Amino acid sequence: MSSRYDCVVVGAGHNGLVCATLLARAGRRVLVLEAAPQVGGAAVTREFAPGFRVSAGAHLLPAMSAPLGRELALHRHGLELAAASVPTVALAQDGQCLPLDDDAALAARSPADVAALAAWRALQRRFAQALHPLLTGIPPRLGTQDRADRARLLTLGWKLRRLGRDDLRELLRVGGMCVHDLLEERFELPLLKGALALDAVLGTNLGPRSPGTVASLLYRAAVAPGAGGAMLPAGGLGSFAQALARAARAAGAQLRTAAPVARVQVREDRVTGVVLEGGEEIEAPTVISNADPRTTFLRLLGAEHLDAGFVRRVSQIRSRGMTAKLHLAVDGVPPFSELPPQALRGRLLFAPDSDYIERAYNHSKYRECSEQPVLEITVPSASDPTLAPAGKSVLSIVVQYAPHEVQGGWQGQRQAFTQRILATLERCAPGLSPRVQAAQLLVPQDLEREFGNQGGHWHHAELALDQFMMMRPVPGAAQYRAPVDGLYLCGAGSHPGGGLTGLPGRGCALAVLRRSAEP
């Protein structure tokens, strides 16, 4: 391989692969370097017990925005879906369930909530359509005379103005609210409010009463407005990453795995390439980091190349992980007694009400695991039998809240927390524990070690109003460009944020191409 490229991408996570594909299609000579033996970052499928495979990090693929989906054409590169739209079912502590996409089931419990939910979803769609343009490209800077920035601000203003007076006023009113208050205004059923509140806080260091959680909920809708529910790729999330890798190679990008980068090389205040841990030097005038901002600036680049104020802002990025992942190998079908068999193909939420989530969050403030955790449960083998041996099942569970640092250390807490999660599962699936043949718990420290994101945070940086849009990750690096010429960010810590959307990678590719076109 040549050691000279136009662009080097550090990290073959999904955003890095999206960025590499778009740059290679634009004619750039691109090399992607990945420290792990396989591409995908947290979007990988692996065996955690003999015969049982699971998506190690994220376990559902949010629907990508239509333009990016058309650009990548992943179906041509082998991406197949085991489930094209995963329904959501809320689970109660007595084993009862509430399908959120079944108006008849909802009407049987609360006729008023059927109309309220339809009205909220319609309003959310209108908000999403207005906000989506701001999430799909380079975020505008404020107070600039740059024509491109001013054009983006005008476009956003026009989209918001088209909402009309009533919707715009409502967006301004609710945008900074806590989701608990919003749900109390609109809905009656505690189970419905718990499910919607969980969507606002999943993967974050926030509770339903935290300010700005409505913005987090709107973000999830705005990244892909009108695209439907989450998807389950056949073979797990690893097949999604492999399709991205094939798209990158087809565009002309080169990929190297087991090639950890030790540092970004700088000469005369400009990036000149990277140095691998083995000492190999690779030259490139543009280096794009898919790592989190703190890793990029403080470890790969080094504080000596940055001014003190910028280093202080980067050091203060909030990225304290609160989310764990539990994988279970189960004999037979999980005994969710009140669920019809087809519901096991869906997304099962155990968050009985908003106050339950808030109480679970309270423990994390004091470096404690939740006594009664909140769960997002999937049974991927129900849609894709290849993930488990015949007659057996795989459960993949996202768990809130599990702090990155706990009192006494995770070595002494891991088994106890696993048992606490199983006890919580028993409330809606009595008799599950004796069927568990193997269990693997990944806490934020494991996610940090295995996938490299400091703090173990799923989004690299908290999705909060002060770390959002043109302030993400920090002022001075909010348009993917670092203060050092030639260095860019394309990971979840950059605009617009986390989730398997590919939008940070796309936005970064646009920023690189725009920069190269400048005189």
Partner chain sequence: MSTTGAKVHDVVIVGGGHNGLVTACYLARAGLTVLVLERQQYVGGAAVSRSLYPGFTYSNCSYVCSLLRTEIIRDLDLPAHGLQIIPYEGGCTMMRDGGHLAVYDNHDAMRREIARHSHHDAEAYERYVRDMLRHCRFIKPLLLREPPDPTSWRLRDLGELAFLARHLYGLGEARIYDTLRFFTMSCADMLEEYFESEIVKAHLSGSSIIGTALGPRSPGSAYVLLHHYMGSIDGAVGAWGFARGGMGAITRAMAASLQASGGAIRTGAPVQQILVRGGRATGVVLADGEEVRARTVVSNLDVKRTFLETVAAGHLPPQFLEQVRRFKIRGSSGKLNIALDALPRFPAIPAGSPAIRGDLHITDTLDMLERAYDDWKAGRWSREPYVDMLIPTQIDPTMAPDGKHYMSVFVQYCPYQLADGEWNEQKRQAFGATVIDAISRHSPDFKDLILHAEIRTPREIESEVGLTEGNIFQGELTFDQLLFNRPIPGFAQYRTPIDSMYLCGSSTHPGGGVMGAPGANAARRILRDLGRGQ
Second form
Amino acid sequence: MSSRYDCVVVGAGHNGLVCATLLARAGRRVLVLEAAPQVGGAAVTREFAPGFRVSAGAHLLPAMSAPLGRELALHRHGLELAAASVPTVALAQDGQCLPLDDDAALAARSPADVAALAAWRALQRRFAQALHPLLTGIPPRLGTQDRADRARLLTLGWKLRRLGRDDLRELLRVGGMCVHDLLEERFELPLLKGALALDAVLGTNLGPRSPGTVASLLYRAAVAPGAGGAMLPAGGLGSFAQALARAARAAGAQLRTAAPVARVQVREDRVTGVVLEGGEEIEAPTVISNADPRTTFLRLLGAEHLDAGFVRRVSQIRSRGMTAKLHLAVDGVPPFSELPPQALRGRLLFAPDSDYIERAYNHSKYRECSEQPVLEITVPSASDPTLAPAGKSVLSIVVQYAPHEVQGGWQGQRQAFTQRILATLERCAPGLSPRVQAAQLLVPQDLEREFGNQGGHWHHAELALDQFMMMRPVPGAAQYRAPVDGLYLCGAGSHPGGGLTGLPGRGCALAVLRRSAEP
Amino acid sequence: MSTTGAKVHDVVIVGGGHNGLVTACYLARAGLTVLVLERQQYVGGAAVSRSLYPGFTYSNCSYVCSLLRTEIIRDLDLPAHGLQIIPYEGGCTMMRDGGHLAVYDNHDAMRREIARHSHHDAEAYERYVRDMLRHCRFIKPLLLREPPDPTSWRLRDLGELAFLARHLYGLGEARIYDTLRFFTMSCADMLEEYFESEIVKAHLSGSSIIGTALGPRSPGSAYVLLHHYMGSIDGAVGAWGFARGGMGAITRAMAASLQASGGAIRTGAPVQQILVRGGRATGVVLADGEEVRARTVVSNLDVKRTFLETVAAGHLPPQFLEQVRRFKIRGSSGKLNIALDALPRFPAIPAGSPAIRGDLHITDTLDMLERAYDDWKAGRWSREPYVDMLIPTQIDPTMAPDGKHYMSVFVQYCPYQLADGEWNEQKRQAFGATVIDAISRHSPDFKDLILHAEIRTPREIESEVGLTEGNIFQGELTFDQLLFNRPIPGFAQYRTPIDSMYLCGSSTHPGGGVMGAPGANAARRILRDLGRGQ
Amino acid sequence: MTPGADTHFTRPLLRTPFHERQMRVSQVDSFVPWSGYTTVDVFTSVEQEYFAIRNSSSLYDVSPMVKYRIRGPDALRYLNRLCTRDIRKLRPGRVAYTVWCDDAGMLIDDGTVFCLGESDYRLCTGEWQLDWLRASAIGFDVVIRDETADLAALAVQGPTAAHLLKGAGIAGIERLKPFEHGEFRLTAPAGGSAPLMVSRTGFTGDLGYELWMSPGDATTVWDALMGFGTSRALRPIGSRALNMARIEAGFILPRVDFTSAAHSLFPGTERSPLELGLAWLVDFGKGHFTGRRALLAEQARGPRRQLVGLDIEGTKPAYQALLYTDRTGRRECGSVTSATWSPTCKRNLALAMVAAPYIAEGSIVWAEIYLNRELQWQRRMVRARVVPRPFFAPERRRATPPADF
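How about the form predicted in complex with its partner chain, since we already have the form predicted alone?
Starting with the chain above, the whole complex follows.
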């Protein structure tokens, strides 16, 4: 059996779906092939214990970049929100809590920090607005004679300069800095600093004292400048994926699940289609890979179609995940003693201070799990009761640091690490452990197995200064186009990075359309 | 208050460190009357030779001549004023299991030495050195240039930015990315791209952490390695070496050069305050109340000491002061200067190897260095510190009595502020003991040979040399404090908010090390402002 | 370590298995390093040695040649992706000269590939390549082993080479065709025996063979050859004489005629095989190889410069001379990379990198040469004509069986 499409998208992660939707809308015949039985990649809702459902990968939906949000209009494709803007609450060692958008609560602890936080948020918003254009287009290449590249660079430079002298100076100063130092300069309250630092290191292989963490903080902010906090789709993140799938189908794209791609076909240095694991061949002049760059180039395409130096760079992409996921099925409401009930709908951060995070990070450098891990806790059932049986709760916890490889192997350490996380939770939710009816720990190796991203890294490729922009994932493939004609990348490993932004998918669609406009 | 006659100097330089002397030399050579005021009884700042134990000369702060710019040696005629540099013959990193990785000057010897640990790494080393030299070639022309202000519309800044863009674009696309990646990577990640052997990586990463508040896994640490290679390009043979007579020989030669061109130096003359009238520096007041007047005042002190302690706060915009306060200058290094009764034995180093006449280190793995850094972050000195040892008396007998030896031990990391309270004598001794124990594990007779040991934590470095928090670079070398950000965005061109007052120390671009580039750049800026520039 | 014994920091350069024998015949103590070994630059005099190459036979120690054994199920695919030539066409028993490039299509090095059997190859090259070979191996199931120290090697080159090898006790050598290799046994008339691999390859452009053997057999082979050959004008030669011959043959040398992309420090100093006149080695039709896309783009763009042969007026070799478009020397158009007076052709020859407008055969450029007249230096502008390479290519190099003496 053989069929023909303009574009085949390998992988129905959210970026693959975004890319497929935009291409289908532009009139391309698009087929999306997904290895798993469901679409969504790491945006998936799943039952992990009888009656308990959870977003198994990502558990919050960040605000979407405005142009992309308009293009997709997911609310028209059935996306409903259980919570529109999830507030952030910082948890202290003693269980005390600090809602970050509650000025009065903050003022009670540190009056100076109220003004400092407002000033930083305003500055961060201005930075975000200036940086947003950097994230949303195809990154220009450097050092070429190409006029479009140079024009784009100048435009980006011009937009940055519009920040004004003082802001630009500050951006150029803090841009390469570590978040710990930035927070030391601006804030007093350790709890506040811990919460802000956590946002800078979440999903990365860095600690608050690692230079480049301010950049990752700004990256998060610049995806959707000025937008509200994260959202919780009704029915979990799987609903987000379903809405994307509906948008893609509505645009005319075809979706096939349980259709794992074995390899990308190449003839005379040009992509001609893909072969499924069952041997079925699907022809298409354009193949777009939502897989991580290493999988795409080394497994799906094969080193023999690539230059050796390029392959070496691909093999050196840093993509070791550090982030685990813990799902808890809990009897009753989790006993966060000091937390007002409505705060359970928030994003609860357990990172009491920046040094706590740094200490948690220290272990990961030596391939150990954190002794006292850092947690981003959500109780999705508090906003969306359909996720748990009546009278029960679901906790979805992002845990750092849990290295992809640990000394002695993960096999013997899962139980101990789960216990460590529970012990940490006990401090702010005393009496939680006995109520836990089921617990599921997903370490990076599990995420890797489940979602197929090598290293199990959130961003497919570490979000570090040397893997940003025109170096992401590697020079030579940073404009979404692979060196082999017809092959494109649209996953989190591409510019600008991961985190359910949809921007790599959108950027890739732009690159595909631009290419076909070329002579 | 007394005033030294009616004499108004063209330039007064506050602090006789090597950069102050370099600035002074250039200005004196341009025909200005220059006076250097030094707090101590001797010039040199952190580049000094001191006699702290009878018969011995210690390079008790900086200990190796590696970065001093060729142009400065030439312009100041330093060899004619007595500077002699003896190149290293090698070096060695010793491992806990008795193994070692030596460094040899000879290319083939070095290759075979690495091949003892990994055949692959011996060949990868060629690519590594090639890339280091490429990066050096890129950065070198920037050292003796004034960083442009990227937010300015002035012609000079735009011109300089255009120069930078051309310089970068001249590399061609592939190498531009290599360069950008290199300058943003961690040393550990960068070395992973070349080597497989732990000892090779550990050995090479040692020089990425010296003096910094970073570990080998901190992004931004890779480029610090360039300091190791900067000396070896453009025919600067022997740029890595011992100054005969200790590091003071460098500043003594500078002082002689200054005096030969008509400049004056006053030691034992601590400056209390820089005088400012009508937004203009007019001179300085010494601790004893004496006023020294000058048309231009240049501070060799670090940016904090200059603006927070030597200029009255009222003369500076509050925002600027705020930026000075947040300048990061955490000390991270200690130093032991040890008089030895004889040459200690290091069983790891093979007999007859010249390695012992170079810099000696103790480390096995990157992790060990990283853990040493973790200790510093936690506010304690490293339990297994990274040491950089030199025994210069093996080739320079002037520094110790016959048969006896002086050993310089640089120690990374040692915090300025301890987590468990203030430094005291007991803790200082305990720090020294940690280091001596670490060395003794590799040298059975070392402890018995010690005649005298000077133990210096960042506290001692601060109090003796005047470096705030004992930071040997006068400010950390991180992205936020490099190039146009050094020391303060908008003030990276050696000028200050006060007219006719300048900075010339390592707080300014391109930063620390006995390089002299900040001093030379400051002099060029001053001469240009005075209408004497070329 | 025994006191007084050599170690890498007392004697950084290794000695080849022939070193001791060579020391006995070296008269002028002139050595040069080559890939970690010390090798002979000149034994007696460059002229004597040169004439042995062209008019009798020469013995040159090529043991420092870096040898990599490449085996494994993907060995062929691997080499085909590494090299610019189509290695699929290389049958067991054959040798191919090839080059390999970086991603930008810039030359890393050249060398010979020996097909030893199915999925079993040996790559011989002048300098270390392991770093690049390993990078190229990512995604391929191959095992790469450095065999340099396991194999001693001697080049026997010159019109009487076949006669000499036969006489020294290697039966059947005359059947070996150019770029073939085979297993032989040396049975010396004066006693002594050793298994050998012999390939009909070389770096002189003349009739010649390269003998590959276990280091333990090195002196046996040397003695057998010298024992039979000394009375037949066989001479050990150093690299200086070889250099004259290789220029006549038009062969290029890394660090002399081009800077390897693996070593280049300055941007723009690398050279592509097309620029080096090696387009005949680049097979665009064989499928992907490293640098292919860049080389295709370069081919489409047309050459900017090329390595050409020059025939220069006068007899003074144009070492490192700058080239100009006319006698006035106002506009540069290239520079000489290798130069020699050719005693055989009686011509003043050079290899030169020349800008595109002057690469066609028959083009005239002007070389700036400095003459030393008893320390009175004089500058001369001399005419140089672009001529085809090789400058000297005798038919005897290809004849099978070769002439007997």
